[in-house]
Structure formats: structure tokens, C-alpha cells
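Only one chain is given next, in C-alpha cells, and it is the form predicted on its own.
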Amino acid sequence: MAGAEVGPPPAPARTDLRTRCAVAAGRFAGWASRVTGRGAGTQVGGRIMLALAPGALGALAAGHRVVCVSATNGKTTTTRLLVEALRAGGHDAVWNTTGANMASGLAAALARPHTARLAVLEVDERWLARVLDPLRPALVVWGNLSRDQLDRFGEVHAIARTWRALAEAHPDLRVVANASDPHVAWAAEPAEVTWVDLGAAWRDDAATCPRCGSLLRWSEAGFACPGCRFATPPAVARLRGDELVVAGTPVRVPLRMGGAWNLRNAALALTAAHLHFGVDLAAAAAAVGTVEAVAGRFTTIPVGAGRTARVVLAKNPAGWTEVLHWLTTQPGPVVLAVNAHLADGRDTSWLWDVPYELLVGRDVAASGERALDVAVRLDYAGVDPLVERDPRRAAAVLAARTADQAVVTIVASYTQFTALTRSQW
């Protein structure tokens, strides 16, 4: 179904006394966290708000037209690109700029002083079911589902079933969805869907039909189930390379950030802005093309001797595979920095599902707290790495070996990425 432009934003809502007091307490806690150097203050502030006023999320969302963006990979970038696309159409928005995407982070984002009547919120894929009713979104954007920190979140089919239950419970829910991901396509079926054909780059977590369990068949046209005829739905928007066609209108997506995955993120954002908010497609594309980095992604950091390194986040087999394929087109040394904290997932067995063989012949360093695990995996891939736990130091060593000033790329898991880029956010 093609999208329809959403209506005017609701009138500003007046929050109740309990919520206002909770917000004041949360802001103070956030401020205290920042000034004492304990953290950014977002999570602790939001937790205190919700502890003092359990209904605060709904109260803060009232008076806003809410868009929720959820996926395993790319939700932070899609959210930022959607905000920029909407601004091109004159729509001011508040959003969770730090990527804090559970209930506490959403509450903290909405509690920040702002005049916007539009909220674009990145939502963790497992938390979406818990926050959908209080947020009452006018639109949901669903990107992709793949394995991610199995020791924390469980497997892909469980999340797909949760999303489908949401769509069944809210059949009038407007969704912009990735038609090329079988789990997303099945989950979104019962809703009012604007389908976007993004092409299927990662298929390893979608071997079987989410509807009947048969083995899916893949072709250039997409997926098809021989058992129940479940197949790629016809899409109103289609991305091929850097060209997006939305309802018959083509536009080039001029991204400054590299990677085919970011083109897919942009395609979802542009389709949502154009079809659901009436933003001119060319203007929206130009706006997303101004974004150079999102929450530290693709930012550069100094590594000494006047050299810098580009930092890229990769969290799971799908994300790492995307980044490694992109690196085959990028010259320069590579640092692989992996931690195994709770936010990364403590189980590093996923390293064996990533095609590190793509780095054969490159100057590579194994880094992070699990540098030895990475080094063993690289050895089996035929790569002889430098082993250095400090990614900045590893990048400096590789940069010194490179006479042509080629950019060093640090590919980092979540906590290592955050440590490297926090000051750049």
C-alpha cells in the first residue's frame, strides 16, 4: 500500500504535576551524572523519570506526532537521516540523539526542552512492543532483523513474532517496511504498509519461511516460499545502487557516509519523509546528503603523528559482513577492535560467521579486549595481524607503516566504538 501523508500535529499537551516533578528530578540526576563524569546522564535521568511517574512516557509523547524507527542494524542512522529529510520539508523534530533507545532513553529525549511537535524516536527492536501503546506512533519504520547478541536478546524468529503480534493488534498502524527482509515482510503484513525494496544483502538469518518453515528460494527478484507462496511483496519504492525510485519518481541518494547499508537506511528515511510527510523527494535527498557522521559513526579521531583514523561501528555478523565488503573498495590499513561486555554480547562465537577472509593481503590489527580471539579468527582466515589491545595505538602503528597517507579504518564493537567516539557525539 502506498503511504498517505499524515495529518497535522496534535496540539501541545500539558503534563500532569507528577510527570513534571519526575522530569525535574530526572534532569537533575542527568546533570549530576554528567558533571561528575559518570556518564551522559540520559539513561539515569530517564530511569528516574519512569520510576517516579510510570506513565511519564505516554504523558511526554502526548501532543507529539511520533515516528518510531526500529531494526537490528541501522536504526540510529535511519533516525538521523529521517530527521534531516523532514527538516527539508519544514518539519522540526525532537529525537534521541545519543541512540538511547529503551524506555528510559525515549523518556529522556522527550523530556528535553523543545518546541517541536514531531518526535522521531529510535526504538530497540525488543522494546518496541512495550512502548508502542504509550507512544501511539503515527508511523513506524522497520528496517531489518538479524542475529544480534544472542546471549542477550534471543533469536530472530522470536522478535519477528513479537513485531507481527503488534501489527495484528494494531491493523491500522502505518508502517514503512523493508520488503526484502522475510522476517520484516511477514511481521508487517497485517498493518498498513508502505513497502520498500532494498535488495537482500544478508540472507544467512533468513533461510526458512517465517510463515510455514519451508526453505526459502532466492533470486534477483527476491525471496519466495515453495510451501505457502509467501514472497517479496510488491514495493512502491525500490533502491538499486545509489538510485531510489519512489512511486515512479527517481532520485540519486548522494550520501557522504560510505557503505551500501547506509544507502538502505537512507532509502527508508526518504520514502517515509516523501510519502508520509509530503517532503519533496529531491530536497529530502539533498538534506540526507549533508550528513557526514551519525552518533560517532564514520567520525575521525586523532591517532598521533598528525594522522587520523575513521571509526565504523559493527555489532553482529550482518553488520560486520557489510563493513568488510565495503572495505574491499577502500584502501588503507584496518583495525578490528572487539570487546565482549554486556552491550556487545559476551559470546564472541559470532566471529566465525564473519568473512574475515576478505581482508587477506591487507595490513590488519587485532585489537580491543578480545584481541586474541580476533587474532585467532584472522589466522584461520589467512590474515597475519598485528596484535595490540589499544585500537588507537594499533591505528598509529599501522599508519606509520603506510607511506601514502591512506586512511586507517577502525571497525569496532559497541563498547569499544563508544569509548573511541564519545567525545565526538
The other form holds:
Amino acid sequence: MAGAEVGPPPAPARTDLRTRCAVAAGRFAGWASRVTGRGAGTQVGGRIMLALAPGALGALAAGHRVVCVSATNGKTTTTRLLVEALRAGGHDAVWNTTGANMASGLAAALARPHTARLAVLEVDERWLARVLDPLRPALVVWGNLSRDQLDRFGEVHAIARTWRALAEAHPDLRVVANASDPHVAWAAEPAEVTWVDLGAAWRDDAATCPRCGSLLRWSEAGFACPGCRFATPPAVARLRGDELVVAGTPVRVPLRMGGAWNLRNAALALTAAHLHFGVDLAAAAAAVGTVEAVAGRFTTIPVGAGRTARVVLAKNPAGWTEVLHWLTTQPGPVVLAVNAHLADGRDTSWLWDVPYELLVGRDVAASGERALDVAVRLDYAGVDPLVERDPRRAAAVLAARTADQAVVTIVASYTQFTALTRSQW
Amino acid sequence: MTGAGASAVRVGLVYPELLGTYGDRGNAVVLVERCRRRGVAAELVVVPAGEALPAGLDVYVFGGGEDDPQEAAAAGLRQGRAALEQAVAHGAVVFAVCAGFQLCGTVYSTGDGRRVEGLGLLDATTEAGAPRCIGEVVSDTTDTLGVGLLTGFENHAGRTRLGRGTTPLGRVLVGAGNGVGGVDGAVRDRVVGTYLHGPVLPRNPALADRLLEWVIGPAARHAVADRWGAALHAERLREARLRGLRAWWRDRRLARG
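I've shown you the form predicted on its own. Could you give me the structure of the form predicted together with its partner chain?
Time for the whole complex; same chain goes first.
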């Protein structure tokens, strides 16, 4: 049954002494990490809490209605949009603001002083299975699954299998799920699902049926398997362009952040807020429309010589492809900043899964530690790039040679992105 | 044929939806572009999954894929085996990477232990092994194709044994390759298999040109506009050597206790 409202929040729980001591120690470590300039302090603080009290996550989550948001792309943004949509309905929520989304980050988020009885937590897609039982979420939001850091995390289907095992083990689990992604649709099937039809986006990882392995057929209506009849499930909410229809009620999604992918993030958040928390759809849409930047995404940074650039994160081929399509509507020079650290994925072969041909005719720089890999890819795409390893300097050079005052966009892989935007969060 | 002229070099990208997990399209793009930049007409022919394999292509490019898609590809390719064998007999080049390389062997085992029949273009059999081989690879082809050192990235669990008399593509200097006998890949006439992706041809222009030489002859030795390819090749070799050196130092210390 789609769209049952989530029940009232449980009574505030008193945490046990061990958890309280662990939280105090973790907060102190987090504070020490921040004041000594080592980092945001969420990771180290959370790790210390969980080391001292392994049950701390469950103890901290008790007394909250928890919503978990997970996907390959869009977790951080969907979480933030959902928080805003819920606030429009008078539901104040605590959430993991810095995007720290493994157990330690979740513990740190819940340990911050707060009065909210609701927690909206983005959870790393590979960590979900380990934190579901302690968090006991009232609702899970599943966005999309695509190839991401194959060298580190393995193949897409393996993650879909762990999600499906969760749904099978918790058949009463309430899920808001993307009906247009075959892996997500297959994973969520056994649970109580509110399906959202987001239209087809990246489908290079969904050639074969997740259930039987046959070749999937795609049409305007979605996917269908000729082998086992597995197909796009009928959805209660549907997004086309910027119009979202939820259970017959239409609303325009007025986002300030660009990109079709953010409309899809918003559609999941609005459907969850409206059908599961009873928030008025128009009020929720207006609320998500006020969000300008999420955890540094689309933030503007100085690049020297009085010029600025905006920074966009792209972590994997699906994300890059979305960003490049969006860039076709955005004039101005483009810097592509790519590293290959553990957090970026050490393997750069994904560069060839992305249609950089969309940048033909534009002023482009190849940047980051793997600037040469980017340059070779661009050369074969018919783009002649400037090669400059430092993305700020590359942006300044491109800015200086544009005749107009067009804004420079830096598209950055994960470690490049965090290095460029850390001070802006 | 889509109007590129009767003499155009036709580079087939086989089942990219199934065999394209590691940017393998790049190998086909590089072959086509390096022809065009030398004034030789060339076209990229995508063979979508589910369609029969055509016999008249000059090059067949196979890429890597996850387990289920690899099996779906194997089923399709076995039906196209006659066309492929005919093309190979007429001098067509087959360039196969990772899962594609395994498919060109006689048989391979899936992660859950089932045996799947391959195309038998190479005398090679593959078992799944542990641990997974992930990281930069350098192999030396001096004694085989004579295109020097190759740089690539590998990510596979395969352990591929070559039959007696089957030549490997290279001797592995850094990384695992076939995981058996310190070699990577296999070569038989114009059928070349390797575990190196990256993709491998953009990183190794000399290998791309050797494959093309089999198709367009000496024209493949003419210089080509490739502004960054040589620099990338050198950079990746440097990086991998550093990594190899670190591993060697670690092993030495471990051996000494």
C-alpha cells in the first residue's frame, strides 16, 4: 500500500551511561579535530563513539523517526531537499549535514545537540545493510544504482542484491523508490513500496534484467523484460520535465539548482514528504525551491585575479553525463578536474563512458592529477584542451581569455571537489 | 554500410551494452580516429546486443563486462561464431579485453563455478580465482608484438591458462595479467586478448597502430596527430613503476622477516 503516513514519533528515549560517555568522548575528539584544523570532525568523532559503545548508533537513533536516503548519485542533495520539504510541514529534522554517510558519520550526526524527533540520514549504499537494524528506519528512499568506483566497490548488481536482501528480510519496510531504475525496482520489490517514475536517465548499467539476466527492452513507458516479464512498476508519482504529479496532484518543481538530476532528487523528496508525512505538496515544492547549494555543490569559489568559478561535483559516468548535458545550456569555459585517489576510484577508464563530445567548440581545460587522461579523452572527442594540473589556475586562464564575463564552471571528481570547496561548507 | 565508401575500414564495437563496463568503447574510437587522422576512411559499427554478428568487419572489438552480461554476450556470440570464424579466416582483427578475452578462449568459469563455453578463437581457459586482481599493470611485448611496454589497469578475478603453443601478449612486469605464468593476454595470428583496460589503446598508441597495420598496411606507420597520447603513456609507466618498486621493497622486507 503506497503512501501510508509514517506514525507519530516515539517518546524520547534516555540513552544509557555507556553511550553518553562515548558520545562525550566522540564530541570532544570532533571538537579537537575541528579546532586543530584537521577536518570537519564528524568522522573521527563518530568513530570514537562507535569504538567505545558499539551499540551507540541504535541508542542514539532510538526516540527518532528515521528516514534513510541511499543511491549511487544524489544522496546528499535528496537528503537536504527532504529536510526542507519536511520543515515546510512543521517537521523539524536532524540530518548529516556534511555528507558523512557511513556508520561513524551517522552516529556523529545523531549525537549533535538537537531537539528534533525526526532524523533524515543519507546512507552510503554499501553501508545500508549494516545500519538498517540499529536505525530501524520508518522510511527508506532509494534513488538510483549505477557504476561507481568499480575498482573499490565491485559491480552494480552486487549492491542491488544486498538491497534486495534487506527488503526480503524486512517485508514491512516502507520504501520510496525510483521505478525507472531496473536495479532499484528489483531490489525494492519485496518491500512496501511507493514507486516514483522519474523517466529514464543513465541506463548503461541496466542492459540485462536484474531478475533473470535477459536483455531488457526500453520504451517511453520504461523497461520490460521479454524473459520473465519484470517491468517498470506502476507508479503513484511521475516526473516529466519539471512537472511532478503525485497521486493525481500536479506541482511544478521550482529548483534554483540546475540539472535534470536535481529535479529527480526533488521528486523523490517531495513524494516522500507528501505521501508519508502529509506535507502539503505545493508548500513542500516551494520549500525545496529555496535551496541554493547543498554541501558545496554549485558553490562559487575565487580563482585569483578577481575571477570566480562555480564548482560542480561529478563522481561517476552517470553523474558526468548529466552534468555535460546540463552544461550544453550553460555558456562559458569549462575546467574538468580529475583525480584518481581511492575516493575518486583509481581507475579512470570511465572517462570513455562519458560523452565529452558535447564540449566540442568550447574553451575547455583538462586538469587535476589525471589531466593527461582527460586530455587524451578530449583529443579523441574533437576538443583541444588547455592542460593545467591546478584547476584554479586553469579556471583563471580560461576566464582571462573569455571576451565576455561568462562564468567558468569547474566539474570536479570527488577529491578535487572537496579540496576546492572545503572552506565553503 | 553507412556511406563511408566501399573501402572504409569498419571497426565493430561488439555488444557495448554487455561488454563495455570499463570504457572499452574507447578502443574502437581510437582505431577509427587513428585511421581518419591518416586520411584513411573508417567507420565505427556498433553491433547492439541481441543482433547477429556481421561477417564483413575489419576489426572486432570486445570489452569487459559484469558476470550476467558476460554470459548473455557469450550466448549471443556463440550464435555468431560462424560469421566471426569466417571473418578471421579472411584476415579480420579481433581485439578482446578482460571478459571479452575470456570469451575468446575455449571455456571460462563464472564466479559461482558454472562453466561457460567460449568462442575458441584462442587456446585459453579461465577459472575464477581469489583475490581479485585490481590495479595498474605493465607488460612487455618486445618478444611478441614488438610494441614495447604496455600500460593498463586491470580489475578481474580470472586466472587464465594458455594452451601449449599459445603465445602470450606480454610478460607482466607490474600487476597480475593472466594470473598464471607471469604473462598477460594471448595472441594467435590477428586475434589479440588482454586483461588490460584503461582503456588500453588510448594509453598505448603503438599497440593501436600495430593492430591497424594488419588492416591498412604501412599507412599505419605514418605519424598521426595525437597531442597527448605519448605523454600519457610515459606518465602511466612512471607511476606503475613506482608502485611496482614499492611492492618489490615490501616483498623483500617480508622475505627477510
